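One chain comes next, on its own, written out as C-alpha cells in the form predicted alone.
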Amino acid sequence: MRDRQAQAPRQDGDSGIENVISYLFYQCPMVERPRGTRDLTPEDMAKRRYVLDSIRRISDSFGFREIATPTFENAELFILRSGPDIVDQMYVFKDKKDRELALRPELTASVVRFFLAELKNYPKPLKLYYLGNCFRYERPQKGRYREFYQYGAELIGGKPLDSDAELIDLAMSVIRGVGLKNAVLRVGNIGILRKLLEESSDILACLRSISTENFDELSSLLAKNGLSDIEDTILSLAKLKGPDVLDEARNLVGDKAIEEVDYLETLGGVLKNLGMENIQYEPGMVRGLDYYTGMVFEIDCPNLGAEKQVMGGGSYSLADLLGGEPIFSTGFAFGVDRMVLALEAEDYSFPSRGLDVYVIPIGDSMREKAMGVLKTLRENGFSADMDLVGRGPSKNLDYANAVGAKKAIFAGEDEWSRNSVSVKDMESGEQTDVPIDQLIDALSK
C-alpha cells in the first residue's frame, strides 16, 4: 500500500482541482474489492478463456445454441423457483420505481422465463447453453465465491431417457474436452424419494432435510405425517453409493418406487454405451433445488478437496411454476471457476496465449516504419505488439520474453535500407534477415 502520510498536499501554486486530487490521494483510504469477489490477472483470464472456448466448441458440436439473459431479474422469479429462503442468499435491491430486483443467483430460472416469453414456438427439442456471472451471498472460501462464472445447458421438450443421456454425455464431454482426468460421475433419481414420500404433505421439507442430512428434522416430519415406517428405508437409501447398488435399492423400495430404480439402470446402460464407465449410482441423491423431479447427477473432481463438486443438474419441472404449460426439461450448471481450479490441481498445462510477434524499432527514426510493420502483421491475423516506451533492444527482448512473444522483429535503419527486417526466434535464439515483402510468408511458415 502507498505511504499516504509520506507527504502532504501542496498548498502554493496548486489549482483547486489539483488540491482536491492531492487530498483524495493522500487522505482517503484505499478502496478494496468486495469480499467474495476476485480480480483476475491476464494469466487467470487466459485460463478461463481456454475453458470457455472449449465449452463453446463442444456445446456447438452437440447442436446446442448459445443464449444470454439479463444479469438482474425481478426477484420473484427466483423466489417462485426456489422458495422464500433463497432471499437470504441473493443480492436483492429496489430500483427507482420501488420494483424489487435481484442479481441472478443462477441462470436456469432466467432461461425458462425466456423460453416461456419468446422461445416456446421454436422447434423441439430446444437445446440451449449459456455462460455468465452469477451472485450469491455465501461464506467465501476456496472454490466458492459471491460472484462466480457459470456454464449451463438446458434441453427442453425431448423424451426423458434420450434427453437425460444427451445432457450427461455433453457434461462428460466437456470434462474430457477441457482436459480434466480425475472426475467422478454420480447419478441418482429423485423420483425414488418422491414416490416414497408422495403421501406426505411436507415432501419438499423432507427432501431438504435429506439434502442437508438433517435426519432429526426428517424423523419429525415423517412422524407428523404418519410415515415413520419408511424412515429406515430413506436413511438406508441415503447411504447407498456405488456402481453396484441398484439391486439393493430395489429391495429397499419394493413396488413403491421400483420403476424409478429401473429407469436409473436403463439410463446407466445408455451411458455405458456412450463410453462412460465407473458410474457411481446414488438412489437417495437429493439436489438442493425444489424443482427437480427425476434424474439428478453431479460431477466431482476429488483433487479440489472439500469443494470438489464442479457441476450438478437433472430433469425438472419449472415451466408450470412460472405460469406455462408443463414440459419435460433437463439441464445442468458448471462452475467455471472450479473447473479452472480443478485443472490447476491436476497441473494441467494450459495452452500459451503469448504474442506471435513483438516489433522493436531501433532508434526513434524507425518508430513510424515499425508501426507500419505492426499494422501489416495485425491485418494478416498475427497477434502483435511493439515497444511503446522507447526501451533499448536488450530491455525490449526481456519484455518480449515476459509477454511470451514467439518472434521478435527488429526494425533498424541498416536492415530497412536493404528492404528487410531482422526476425529473432525467441525460443531457439536464431536470428535472420527477412525481406519486408516476404515477411508474412516467412512468419506463416
Ligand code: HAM
The other form holds:
Amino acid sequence: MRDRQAQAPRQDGDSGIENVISYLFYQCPMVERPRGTRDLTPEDMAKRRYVLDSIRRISDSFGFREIATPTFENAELFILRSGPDIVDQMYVFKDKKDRELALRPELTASVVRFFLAELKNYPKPLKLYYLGNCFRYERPQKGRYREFYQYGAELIGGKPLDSDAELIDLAMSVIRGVGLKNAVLRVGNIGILRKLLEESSDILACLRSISTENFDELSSLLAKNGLSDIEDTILSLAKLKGPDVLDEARNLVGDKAIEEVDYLETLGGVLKNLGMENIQYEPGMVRGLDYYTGMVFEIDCPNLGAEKQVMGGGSYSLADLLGGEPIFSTGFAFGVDRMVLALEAEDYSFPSRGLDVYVIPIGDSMREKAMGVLKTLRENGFSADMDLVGRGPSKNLDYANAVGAKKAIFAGEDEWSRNSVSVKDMESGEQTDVPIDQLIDALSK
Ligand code: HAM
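Since the one above is the form predicted alone, can you give the form predicted together with the named molecule too?
What follows is the entire complex, opening with the chain shown before.
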C-alpha cells in the first residue's frame, strides 16, 4: 500500500490543481457524492439515451424545436416568479462579483426570459422543447433527487384551446412513444379556483394552502378576506376527481366560474377526438408553481409509488410578470429519471446499445491487420472495438459478450492468408469466413 502521509502535497512549487489531486489521492479519506445526486453507469445512460432519443424524435415530429438555456441564472428570475415552494428548495450562491445566482430548479422561467430577450420576433406560435438537469434541495428518495433531469416543452403565442390540446397530445404521445403502458392523465383548470378567489388579496397563499391540503390555513385566509361563504365550495371542488365530475363542478361553482368549467369540458372533447380515453378531471387541481393561470395537467405512472408523477404542466402567465407583453403560453415538464424508473417498473425491454462488432486478433502478429479492419469498420459507420489487453480468443469472447457486441471478428493468420476473416454471430453462435473485401456488405445485411 502507498504511504499516504509520505506523499502529502508539497507546499511550495506545486500548482493548485496538483495540490488538490494529491490531496484527493493520498490524504482525503473518501470523497463522497453529495446527497441526492447520482452517478449513472453505462447501462443507466443507455436507458436514459433511449428515452431522450424517443423524446427528441416525437417532439420533432410535432414541430417543436430544441433549445438550451444556462444551468444557472440570476436567482431573482426564480425568486420573483416561481413561488415559495420552489424558492425554499433552491441552490443559491454568490459569484466572485457578489452576484446572487441559482442553479435552475426548472426551466420554464428561463425559457420565458430567453423568449423575451431574443425569440419574441420569431413567427408564432413558438414551439420549443428542452432537455436538461435541474436542482432542488428536496428530501431524497427513490425518484426524488436533488439533481434530476427534465424534458419540457413550451408553446408560446398560440390560441388557448388548440395549444393546450396540442401540448397534452404531445405529452401523451411521448408516454406511448417511449413504451409506457400504465399512465393516468389528470386535467384541471386552475382558472376555476382563481375566479372563485379573485376578490381575495391572498390568492396565491390560498392556492398554496389548497395544494398542500392545509385547510385550516385556507379557512383563516378566506375569513380574513371575508370569503368564508365559498369555503365549502372550494373544499368540495378540491375533492372532485374522476371522468364524470364536470356537471358537479358546474353546480358547485355556479355562474362564477362556469366558463372555466366549460373550457375543461371542451378541451376534454378535443382530447377524446385525438384518441385519449380515461381522462381524469380534477377541477380543483393546483400545482406547486405560482405562475399557472388556466389548464393544468399531470401524468402519473402508478407503478412508481410515492413519486409517481412523471409530468406536470399547464398554461401560465410569465411573460408579463417578466416585463413583457402578455402572451398565451402553455407547457409541461417530464422527470426523465422517473420515466426510466417507470419503464423499469413495467419490465420494459430497452433496446440494446451494444457494440456492432468486436475485433479479436489471433496472436500479436495479427494486431496491426486487425487494427486496419477496425478502422475500416468505424469509417463505415459501425460501432467497433478491439482487444487492447492481449487476451486469448475465449477470454476475448467473454469480453465481447459482456459489452453486448453483436458480432465478433477473428483476424487469424490462416484466414488472412485466404484474404478472409472469421465472423461470429454472438447471438446464434454461427461462425463463417467472409472475404475481407465483402466484409462491410456482409455486416450491413
Ligand atoms: P414540476 O411539476 O415542478 O413542473 O416538475 C415537472 C416534473 O419534474 C415532475 O412531474 C417530476 O416528474 C419531475 N421532478 C420534479 N422534481 C423532481 C425531483 N426532485 N426528482 C426527480 N424528478 C423531479 C415544472 O418544473 C414546470 N416547469 C413544468 C412546466 C413547464 N409548466 C409549464 N411549463
